[in-house]
Each structure stands twice: as structure tokens, then as C-alpha cells.
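A single chain, nothing else alongside it, follows as C-alpha cells in the form predicted alone.
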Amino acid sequence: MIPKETADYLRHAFKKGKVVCLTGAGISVESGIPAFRGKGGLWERYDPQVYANSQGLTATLKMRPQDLGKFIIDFYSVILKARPNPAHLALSEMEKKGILSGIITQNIDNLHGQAGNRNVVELHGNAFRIRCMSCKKLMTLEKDRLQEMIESLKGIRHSRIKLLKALSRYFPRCNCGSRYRIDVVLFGEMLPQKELALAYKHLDNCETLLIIGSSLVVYPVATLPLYAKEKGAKLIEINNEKSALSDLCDYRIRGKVSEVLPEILKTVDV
């Protein structure tokens, strides 16, 4: 499955330990989370211009809170069922062995954290956190709390007033007076500058960038491999399909990431 030339390079690179990983939706598909833009994804059922847009969500909350409640139920029902797959676990093992210095991810599902990775840059946020819209204070929403929210919304989805009250419990007001919202980057919003700076710091120090399960069509994330290559890093793409930057990669491995990554770890074990 892994070409000999690629395996030889990885064996050498893993010994040096200056490896960074960039992950996209493809690594989580095998955990049961469809890519938002792909077949069976959330945007087939919900208009992203409404449900992935700050103004659209605000308008829906005011005018059609029942629709927002249904969206939240569908969104979190999928994420809460997902578990780290062998690809996530392999990356966690690489970090423990000192091979992998960090993960830069586009995903908001927290699966890298659940797998055990600690050095994760979440460029698009985390669905298990909420943040104050003014002072940016963060709070974690545990799985039990989110499951409780889903069950609560299911029971009152046809009552506008009760639904608004329920949402206010799970997305409360901060001490500063502003309200909390989900800590994810919506369409039209800037990436968190702190996270972006950390991503560039990782790339400044890496010699090998593993690009896993990303189509590389979303900007500015799609520019990160170019930045790494300009800094002298080798690019290794692991994906079932060709990405927008496949032709620029130094090595390419085709296959299911949940099979490829454990095989890499086994083949080049150091």
C-alpha cells in the first residue's frame, strides 16, 4: 500500500521528529461524520448561507427558532456518536513517540483530542466549546451536557418560547453581559489569529508535512502547504481522492486514511 520510496523517506523523517500534520474532513468521515460539503453532508439538508452564517443563524433564531432547534439536534447528534478511528489513534501514537510535533486541523469534532493528541491547532474551532461574543471567554460543553441539550430540544421543538428558553440555558449570557455562541468559525468570519499564528509556528519548524483527508479548497488553510513547501518542507498527501494541491506534493499515498496511517506507523516504526 505504501510505495517503498515513500516508506524510506518517512522512516528517515520520523527519526528526525520534525513532522507536522494537516487534517481535513476526510479523516473524520470514517468516524461517521460526513464531510459538510460531500454526499450526505449537512449542507445537503440545510442552506449553508443560513446555517453556517452568523447573520443567517441570528435571523433563524428570531424568526424560526424551531428550525434552528432541528439543525442543532441534527448537527450534534452526528458529532456525539463519532469516535476516533484508527487514523486518529495512529496520530496520537506518533505524538507519544515524539514523531509528530503538532496537528493543524480544519475539523471541529474534537476527535484528535479524544484520541489523545495534545498539541492540536483547531483553525475552525471546536463544537464542544462555546465562547462569549464580546470578551471571547471560553467554556467547554461536555458530552453529557450536549446530549441533555439534544433531548431537551427534541421535547419542545414545536414550542417557540420553550425552545428559546432552552437554548438560553445552553448558550447563556456571560458575566460581561454578552451571550455565548458555539466556538466555530462561520462563513465570512476570520480564522482565530492565535490559532493561525500557532499553525505558522509549527510550519516554520517542520521538515515534513502530512496532508491527510483535505481537499485543500478552503482558504486560507489551502495556503498552508504552500507556505511549508516554501520553507523547505516535504509534502506527503494521504487521501482517497486527488486534492487541489496533489501535483505539488512530493509523495502521495492513495487509500483509506484509517488503513494507511496505522500501516505507516507499523512500516516505519522507529
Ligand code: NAD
Contents of the next structure:
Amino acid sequence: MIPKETADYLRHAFKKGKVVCLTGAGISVESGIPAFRGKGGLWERYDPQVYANSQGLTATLKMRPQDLGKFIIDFYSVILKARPNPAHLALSEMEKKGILSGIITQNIDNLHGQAGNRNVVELHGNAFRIRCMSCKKLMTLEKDRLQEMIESLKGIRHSRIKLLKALSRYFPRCNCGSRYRIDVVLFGEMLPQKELALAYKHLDNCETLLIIGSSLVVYPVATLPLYAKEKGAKLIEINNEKSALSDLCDYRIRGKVSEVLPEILKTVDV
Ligand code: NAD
Ligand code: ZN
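Alright, leaving the form predicted alone aside, put up the form predicted together with this ligand.
Below is the entire complex, every chain and molecule, led by the chain shown above.
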């Protein structure tokens, strides 16, 4: 499936050891999480301008608490069921072998972490983490806690007070007095500056950037391949379709991530 010329380049690149990945929603589709623009996804049923936007979420809580409860149940049910697929596992194996410098991801599903990768820059946050809105302290929400939250929300119908009471157990007050919220980047919000700086650091040191399962239309992440290219890195796209920046890539591998990544691992494994 990988063209010979691309395989030859990859063998050479991985030997040099300056390979970085940029992953998008496409890497998690075969884990059961539909892509942002994918069929059957959450965002076909819920308008992202409302449900991925902090003012939209606050307004929904006020006017239609039952819809907000349903959204939270749907959102976490999908994420909690997902498991790393062979693409995530291949990247984890590459990190263990010391041939992958790091992963920069737009995903919030924690599947790279679950697969065993440690060197992951999460540009859009992580749905299993909460953050104090004032002092920015972070806390992990374990899977069983989230499962428990889903069950408790299922019993609530139209009461905003009951919904708030249930949610406040999982998004509690911080010692500083402020409240915790989900640690993901919503529409219109800035990317975490520390993570962005780390992403640039990876790109400054990379000679090959694998762009895996991203349509490259979400900004500012879509500018990262341009930055890497300007710094002299080669861009390799792994996607079953054309992306917004396909023409800029030096090599393109068309196929399913769950097949392509294990094949790359086999090809470059020395
Ligand atoms: P996107 O949904 O815009 O694009 C996904 C890309 O992956 C497409 O180009 C598609 O052709 C490709 N693709 C889908 N399935 C594939 C497969 N099995 N093999 C190979 N390629 C495949 O994704 P994006 O560019 O990451 O932008 C989506 C935004 O929404 C991001 O900001 C992200 O934070 C968020 N999001 C995250 C998740 C997640 O955490 N898993 C899921 C949906 C959306
Ligand atoms: Zn605080």
C-alpha cells in the first residue's frame, strides 16, 4: 500500500530519528469516534456553534437543560467506549523504540495516552481532565467517575437545578473558590500557550512530519505543517482522502490509518 519511493524515504527518515506526528480526528475514527466532519458524528446532531462554545453551553443550560444533559451523556458515552486502534498502538511502539520524537495532537480523546505514548502535546486539551477557571489547576477525571456522572445525568429530565447539582460533583469548586470546567479548547478560545510552545519546539527539531487523519482546516493547527515545511521538514500525509494541504506534502499515503501505521512500523523497524 505504501509506494516504494515513500517507503524508502521513511526508512531513511526513521533511521535519522527526527520524526514527529501531527494527528487529527481521523486517527480515532476506527476507535469508534466519528471525525468532526464525519458521518454519524456528534456534530451532525448537535450544532458545534452552540455545544462547542462556552456561551452556547451556558445559554443551553439556562433555556434547555434537558438538551445539555443529553449532549454531555452522548459526548462522554462515545469517548468512554473508544479504545486505541492499531494506528495508535503503532505510534506507541515507535516511541518505545525511540524512533518517534513526539506527537502533536488535535484530539481530546486521550487515546494516544491510553496506547502508551508519553510524549504527547495536546493542543485542544483532554476530555478526561478538568481545569480551574481561575488558577488553572488541573485534575484528572477517571473513567469510572465519568461513567458514574453519565448514569446520574440519565435520571434528570428538565430540572436545571438538579442538572447543576449533579454536574457540580464532577466539576467541583477549587480551593481558590473558582470552579473547574472541562480542559478542552472550545470554539473561539485560545490554544494553551505552553502546549503551543512545545509543539513549535518539536517542529523546530523535526526533519519529517507525519500528518495523520487531519483535514487541516482547523486554525491555528493548520499552520503548523507550513511552519515545519519552512524550517525544512518533509511532510508526509496519511489520510484516506485529500486534505486542505495535500498538495503541499512531499509524500501522500492514501489509506486507513489502522492499516498504514502498522505497515510503516514494519517498513521502518530495523
Ligand atoms: P477532521 O474531522 O476535520 O478530519 C478528519 C480527517 O481524517 C479527514 O481528512 C478524513 O479524510 C481523515 N480520515 C477519517 N477516517 C480516516 C481513517 N480511518 N484513515 C485515514 N484517514 C481518515 O479532523 P481534524 O482535522 O482533527 O479537525 C477536527 C477538530 O475537531 C479538531 O480540532 C479536534 O480537536 C476536534 N475533534 C476531535 C476528536 C477526537 O478527539 N477524536 C473527534 C472529532 C473532532
Ligand atoms: Zn483554582
